[in-house]
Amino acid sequence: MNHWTRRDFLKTSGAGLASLTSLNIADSFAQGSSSERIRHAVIGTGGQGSGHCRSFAKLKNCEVAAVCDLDPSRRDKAAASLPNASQVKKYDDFRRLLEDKSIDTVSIATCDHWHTPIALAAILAGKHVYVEKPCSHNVHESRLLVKAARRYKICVQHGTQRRSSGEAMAAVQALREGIIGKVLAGKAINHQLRKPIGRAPVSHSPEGVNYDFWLGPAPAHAFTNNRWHYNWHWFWDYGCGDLGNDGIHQVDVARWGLGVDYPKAVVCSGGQLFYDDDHETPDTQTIIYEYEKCHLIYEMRLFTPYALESHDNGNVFYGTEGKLEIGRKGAVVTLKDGAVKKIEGPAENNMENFLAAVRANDPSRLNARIDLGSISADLCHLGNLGTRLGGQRLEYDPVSGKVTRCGGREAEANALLTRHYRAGYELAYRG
């Protein structure tokens, strides 16, 4: 296995990735038909990435041709699970994968702090991209990702897959048609039990893993098991808490249903009422996104092993004539006279929609376009930002990309809109 240093990364992510921009970007399917076979690669093969391997392999005329992961055990397991296991290429360095001109599309299911850096490099390499939620680790990355996708006319699909749910589409259309009257509030509910993680001592990184490369743009830090598989979600250097992990699905649907983008203000409150361990991120959050004509309310409770609002994680829209609920068990309208109506729609697939847009070479056909997904990701980032600053009411200007008001803490807030990228791990595209 090659062990890449920051110097190696700097050499290849600079001159190497820059040279890839000379490729004929994103036109390989411009004249293609719906039957043309797509060669797909999965970068990051943990729980979500393994799911990507299975899902893309099942799609018609799609072959998972390569997998990439710094953990050799996960990488090998993912490759072995594929129907063409003996032909699957395996990489421990995404940059080497991106040099493979036979790869048409990639999906990114790494830690959050690598989503945008890899997505930008993939765009420059002419690959169409399916990037898991949240698409970015901070607001600055969201803006760059949208700019790059537009500049190079690349299909970039966001992993907020409810956008491709026929049921959710039908529910949102019903809201537009006034099924519950004037909609004044939408609630995004993330309630579940996520058990404590305890406290993990400093230890050696796993055999065969280049831990410095795993850290990438994040600050150098000694290895602990709690900063490794999955639990990285609960550290600000790598993850975005459960608001960015699971809550983003509900925030995205709420924003979609209300028909809004950036709010005029964000009111934040949150902390740890349940955890007393290595967690840095909250177990409890309440955030109000204020708009001119409605409110979007996010509620997160990670200590509840029971369903609320008659379903588990989901959404509730409140109108003048009733309410509409969207959860994993369906979409239901309850009118003020007590009448109940179930809303149904055809089954859809976010990955299938992605490949259809790729074959048409038309980003406008994406259900979860990156310009939509980035706004939902940014709402999560702003909610976390206010929470980290002790519970602030903040105002953000999406035109300038700056926090304009934050209780006198504007400088701190704006610093959290981006991050310091370690030398050698700078972003491949900077606008």
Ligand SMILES: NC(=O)c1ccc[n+]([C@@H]2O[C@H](COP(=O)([O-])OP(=O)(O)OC[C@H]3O[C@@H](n4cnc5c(N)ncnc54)[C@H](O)[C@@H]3O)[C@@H](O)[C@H]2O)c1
Contents of the next structure:
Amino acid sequence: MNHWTRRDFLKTSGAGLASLTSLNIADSFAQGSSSERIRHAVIGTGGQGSGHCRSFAKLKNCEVAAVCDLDPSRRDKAAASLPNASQVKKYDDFRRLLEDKSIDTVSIATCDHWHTPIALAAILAGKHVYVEKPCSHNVHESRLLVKAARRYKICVQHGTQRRSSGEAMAAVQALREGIIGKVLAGKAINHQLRKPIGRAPVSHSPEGVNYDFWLGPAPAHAFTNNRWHYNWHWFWDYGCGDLGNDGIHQVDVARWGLGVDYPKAVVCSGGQLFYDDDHETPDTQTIIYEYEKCHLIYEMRLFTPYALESHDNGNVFYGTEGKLEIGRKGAVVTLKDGAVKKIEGPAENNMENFLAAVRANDPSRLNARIDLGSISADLCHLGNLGTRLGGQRLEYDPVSGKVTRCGGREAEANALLTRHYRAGYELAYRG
Ligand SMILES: NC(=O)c1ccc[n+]([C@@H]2O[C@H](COP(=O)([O-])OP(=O)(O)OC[C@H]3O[C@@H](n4cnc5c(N)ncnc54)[C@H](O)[C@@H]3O)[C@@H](O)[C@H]2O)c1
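The form predicted together with the ligand, contrasted with the form predicted alone above:
Shown next: the complete complex, the earlier chain at its head.
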């Protein structure tokens, strides 16, 4: 994509993330054509990141030119899986990758506690960003991410890929057209069996891994196998529980279908009824997001196999004339007279949609724009926050970015809207 204009970058040399603030911001991409080849990089090549490698490599006029992971075995495996394996650049430090001017776009599929720090650094380096869900680890990070994307006119796509699903797009359109009348409630359902993880003793971190860098902005903690690959999801320092993991997909669709953003109040309940192990995050949660004209209800039970209650992970919208269900079997309307209708529509590919927006230099073309995705992430953060504070009804003001009511625990709630960043791992952009 040589003729896309960019300013030169200044070299970074400092060890801390904050050093990336010294980068010049790339000019916006000049309007490109769909035939231009995009050089993409994947940061975090675990379960999802290796999927990103496969998916981006398959897209037309896109090559995965670089991969980055703090675990060299995962990084090398991902690189070797690519059609251009011998040319793929391999990094263990994303800051060095971001200095590479030949890279146009990056996707971030690391643990959640690294999403925003890396995304902000990438934006400052002029790279367009596909960031996995949840885009942030807390509400403060969501706000910064949206602000930075807007300020530097960077395309930031959120990994809530249901926004590109054919049936979800068609179902939302049908809801807008009144297929089930006035829609007064929407459920976001996350029912599945997530097995206990046991208790893992402190042990040595794997050979060749810079575990301190993996911890990054999170508090220092001795290595255990449960705080490592995948199971980090269940520790508040790195993950957002299953509400921020799988639940965010359903919360996002519910919010989209209901046509709402921030609620006037969030009623939280949940805890551990099933786990007796290293998990910090709940296995059971019911969160009600109260809006002026409707309710969004999140139900999570991680001890029940898929489809036990005929719904697994999915959504139900309840209207005055019927209900609309979206699940893994598609989207189905049942009207109050018993008539049943399947809803279908043409699917898009969330990653392809990202590249199209980048080529057009037009963030408004993104199906899962960061300003939309960040609100869904915030709903998850607020739900978790109220659950962690013992089950609260809280009110959050999106203008001031503050919790205004939380059963007398406002100071604790506001503290959980952000986190302490370890020295050397402060955010590169602070608004
Ligand atoms: N959109 C979806 O449907 C979907 C599906 C699965 C996972 N995800 C998201 O993808 C992300 C990754 O999930 P996963 O299941 O692949 O986890 P994982 O633990 O398997 O992989 C994370 C990888 O990131 C690497 N990593 C961590 N910090 C890094 C850093 N600073 N620099 C470079 N590499 C770093 C780890 O070494 C690891 O290999 C999560 O945020 C998850 O929510 C999204």
